[in-house]
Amino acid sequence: MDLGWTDIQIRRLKELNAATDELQTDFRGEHGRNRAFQVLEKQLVRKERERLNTFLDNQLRPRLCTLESHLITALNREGFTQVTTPTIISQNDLSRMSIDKKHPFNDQIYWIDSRRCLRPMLAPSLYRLMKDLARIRTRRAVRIFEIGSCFRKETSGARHASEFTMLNLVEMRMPMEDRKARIEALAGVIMKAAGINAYCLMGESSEVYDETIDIVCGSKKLEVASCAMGPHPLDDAWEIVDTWVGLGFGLERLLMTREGNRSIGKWCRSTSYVDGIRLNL
């Protein structure tokens, strides 16, 4: 009988950014698969060295540093302000967004103490400043965007991770009619920026916003964005009162896609991988 690798040895083959045939391989017996693995393995450890010592002398940066950079420029070119808001947000922001003890994305959340947790989105504070200079420009276009951590006690699986990177960018006043092509013309700045052409708008049901638009990408179908638009109901909480567009992207998920990666785990902050390199090698 035919036999494939074993859990463990997958495991440590996809860690060593194996290719998908390299996986799908088959061995007559135990032994020629173990031997086959020790010389497949060697010879991985040997292109992660080489990709890391590149890396360390001459890439310098880590690709999420990289996306980062050009997510701003394309969006400081389309007219969006770059803020940055804290970390630790309130339990009455999080209420605001609907979130109550009661509410199942409640056991998701990192609580610091009974009043304040670690946010698990950008959304509650960008509301906060969409109020204000929203009162202040009055008339005027209002284009944000936020780039920063995100806390979830997420699933453990390939696409979640409890730390995150998001990037959130909101748009207001813009006529009714034209709200969803702004959705769709703002997706495709950031894919286009990110360097990923292939990808589908579907609309999907969410525990916050009820009703989203979100970023699809292959053939299963891996979200990298959530998209929404005003008014909405979250609104009267916040007293906002204009249209609005909003989209939120995973930077992480963003790079496992174009990177062709099976696991989020290579591109999060970590001490195990430096840009999507494992160090035990």
Given for the second form:
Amino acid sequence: MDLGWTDIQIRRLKELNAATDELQTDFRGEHGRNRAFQVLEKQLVRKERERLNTFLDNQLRPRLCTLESHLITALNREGFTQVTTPTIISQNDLSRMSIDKKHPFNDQIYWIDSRRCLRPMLAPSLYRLMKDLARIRTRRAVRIFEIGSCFRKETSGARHASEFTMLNLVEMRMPMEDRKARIEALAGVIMKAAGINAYCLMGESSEVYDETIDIVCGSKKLEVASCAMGPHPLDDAWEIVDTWVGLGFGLERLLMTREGNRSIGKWCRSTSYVDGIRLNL
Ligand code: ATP
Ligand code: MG
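For the form predicted in complex with adenosine-5'-triphosphate instead of the form predicted on its own, what are the coordinates?
Now the full complex is given, and it begins with the chain already shown.
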């Protein structure tokens, strides 16, 4: 009977960035398989050690940070200004996003105490800024973005992390009929800066926004971003009256897509991986 790798072997080979064809091999018997595993593991460990040395001596920055720099440059070029808002937000801001104790999303929130939590998204703080910037800069376009950690309790693993890096950009005051085209154009700017050519936009239902336009990649349709537009029912709570479009990207999902990796863990903030290299080498 032909045998494949055991689950433990597969996990180890994936950690070591084995290629897809290396994961699919069949063997005649256990002995041959286990010997082949030892040989392959040794080769992969050697390769990963070389990659680690290159990272430490020459590359010097993780791809997560380089991606962030490329995105900032591309957005500045498009006239977007970077902002930084707090990682800890109030329950009041969440409830203005319609997320109250009964909302399904409430179970995913990391509460610090009864009134404050780690932000699960950047939108509440950007809504606050949009309101003030729109008031102060009458009739002019407002374009802002933030990149920062967000926190969610998740149940599924390979594409979800409890801490991930979100890019959220918002543009206000375009003609109503231009909003969809603007989302498409901005999606193009970000995907180009991220080095990803193949993606598509599709309509999706959302717990917070009702409906979003999602950017998905690959045969498994990995969601890398969700986009929304206003006027939107949530706008009232923030006293927003203008048109807007907003796009929210997960940077680790962009890296997963571009680098062809199967699991998000390699790209997250971690003490087990640096720049996608597992440290138990
Ligand atoms: P999913 O349906 O994949 O759980 P979502 O629709 O809940 O994602 P959004 O609220 O739309 O996520 O967040 C915007 C983007 O942030 C997502 O498109 C994704 O790229 C990223 N993202 C969301 N949750 C996570 C997570 N737990 N880990 C990593 N990235 C995430
Ligand atoms: Mg989404």
